[in-house]
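Encoded as C-alpha cells, the following chain is the form predicted alone, with no partner shown.
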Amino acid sequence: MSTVVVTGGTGTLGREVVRHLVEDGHDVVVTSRSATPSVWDSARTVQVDYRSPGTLRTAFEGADAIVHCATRVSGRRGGDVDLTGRVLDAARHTGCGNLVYISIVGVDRIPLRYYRTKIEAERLIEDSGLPWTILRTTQFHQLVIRLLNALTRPPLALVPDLSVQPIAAAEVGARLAELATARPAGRVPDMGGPEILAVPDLARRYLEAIGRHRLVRPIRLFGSVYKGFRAGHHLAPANASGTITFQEYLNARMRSPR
C-alpha cells in the first residue's frame, strides 16, 4: 500500500483518480483550494493554500507518490507554472519519490497560451531534480460537451472544422492511479479516446440528446492555433487506449439525474 497525495482532488479528474487509488486500497490525501471533502470516506482531503510553501509541505509529508491534477487555466503570471513552481518546491522538501503530473496532447506543437504553460510546466518537472513521470492525453468527453454547449446555443451553431478525440476521464483517471504506484516512468506514451470525431458531427448528435433544434454549419478558422488543429497535433491516433466512446459518455449523461 502506498501513500498517494492528488492535488486538485476534487476536480474532475483528481475524483476519479481518488476513487481509483482508494479502490485498490492505497492512503490518499486529497490537496484542495476548499475545504470541500472527499466523496471517499477513506480519503483525507487537506485544505491548502498553494501559494503557502509550509501548507503544502505539510500535506506532502511521508507522500510515496504525488499526482499533480490542480490547475489553473490561465496563461499569466501566477497560473499553472508558478502553481506547479510551487508543488514542485513542496515535493522536494518532502522527498517525493514520484511525482506524476497530467497534461495534454499538442502542447508541444500548437501555440495556445494555456497549451504554452503546460509545456513550461512539463519542463520545471523534468528540470526540478525528482523522480517523474508525465502523461499527456486528448480532451476529456466534459470538456468536449462543454465546448458544444457553448457552440449550439445561437440559431445558427457556427462549429469550426476540426475533429477530437474525446477520453473519458475515469480511464484516465486509473491510468494515472497506476502511474503513481509504480516506479518513475517519465514521459510516457500518450493517452486518447477510442474514436477520432468531426466536431460538427459532435454537435448534432449533442442537439439530438438534448432535443436542442438549431442548424449546424461548419467553419474554417485563421491563424496558427487553428492551423495546429487542423494538422491534429492534438490527436493520438496510435495511441487510441480509452474504450469508451463519446456516444456512450453522452448517453450516459442523459440518462444521470441533473
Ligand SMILES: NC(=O)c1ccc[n+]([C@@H]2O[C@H](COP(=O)([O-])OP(=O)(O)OC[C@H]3O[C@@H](n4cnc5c(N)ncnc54)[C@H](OP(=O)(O)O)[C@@H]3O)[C@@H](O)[C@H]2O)c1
Second form
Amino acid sequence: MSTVVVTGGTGTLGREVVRHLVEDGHDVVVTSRSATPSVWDSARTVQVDYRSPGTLRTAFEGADAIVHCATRVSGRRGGDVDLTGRVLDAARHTGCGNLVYISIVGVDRIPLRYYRTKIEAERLIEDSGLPWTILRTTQFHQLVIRLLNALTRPPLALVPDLSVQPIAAAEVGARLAELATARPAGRVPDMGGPEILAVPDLARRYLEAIGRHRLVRPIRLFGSVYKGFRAGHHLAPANASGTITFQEYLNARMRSPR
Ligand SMILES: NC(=O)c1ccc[n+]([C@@H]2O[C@H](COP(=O)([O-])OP(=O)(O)OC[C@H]3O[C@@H](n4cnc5c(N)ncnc54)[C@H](OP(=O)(O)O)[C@@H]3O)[C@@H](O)[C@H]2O)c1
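Got the form predicted alone; could you also share the form predicted in complex with the named molecule?
Once more the chain from above appears, this time first in line as the rest of the complex follows.
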C-alpha cells in the first residue's frame, strides 16, 4: 500500500484518480482549497493554501507519490506555472518518490496561452531534481460537452471546423493511479480517446441527445492557435488507448446526469 497525495483531487480528473487509488487499497490524501471538499469517504483531506508552503508540506508529509491535478486556468502568471512551482518547492522539502503530472497533447506545438503554461510547468518538473512522471492526454469528454453546450446555445450554432479525440477522465484517472504506484517513468506515451471526430458532428449528436433544436454551421477560424488545431497537433492517433467512446459517455450521462 502506498500513500498518494492528489492535488486537485476534487476536480473532474482528480476525483477519478482518487477513486482508483482508493479502490486499489492505497492511503489517499486529497488537497483542496476548500475546508469541506466533497470527495470519496475513504480519502483523507487536507485544506491547503497554495501560497503558504507550510500547508502544502503538511499535506505532502509521508507521501510516496504526488499526483498533481490542481490547475489554475487563469491568473497573473497564468495557468499552472506558479502553482506547480509551489507544489515542487514543498515536495522537495518533504521528499517524494514520484511526482506525477498531467499535461495535454500538443502543449508544445499549439500556442494557446494555457498550453504555454502547461509546457512551462512540465519543464519545471523535469528540472526539479525530483523523480517524475508526465502523461499527456487529449481532451476529456466532460470538457467537450461543456464546450458544445456553450457553442450550441445560440439559435445558429457556429462550431469550429476541427476534429477532437475525446477521452474518458475515468480512464485517464486509472492510468494516473497506475503511474503513481509504479516507479517514476519520465515522459510516458501520450494517451488519446478511441476515435477522432469532427466537432460539428459531435455538436449534432449532443443536440440530439439533449433534445435541443439548432442549426449547426461549421466555421473556419484564423490565427496560429487554430492552425495548430487544424494541423491536428492536439491529437494522438497512434496512442488511441482510451476505450470509452464519446457516444457511450454521452448515453451514460443522459441516463444519469451529474
Ligand atoms: N479537461 C481536459 O480535457 C484535460 C485534458 C488533458 C489534461 N488536463 C489536465 O488535467 C488537470 C485537471 O483538469 P480538470 O479538468 O480535472 O480540472 P478541474 O475539474 O477544473 O479541477 C481542477 C482542480 O484544481 C483546483 N484548483 C482550481 N483552481 C485553482 C487555483 N486557482 N489554485 C489552486 N487550485 C485550484 C480545484 O481544487 P479545489 O477547488 O478543491 O482546490 C479543482 O479541483 C489539469 O492539469 C488539466 O490541464 C485536462
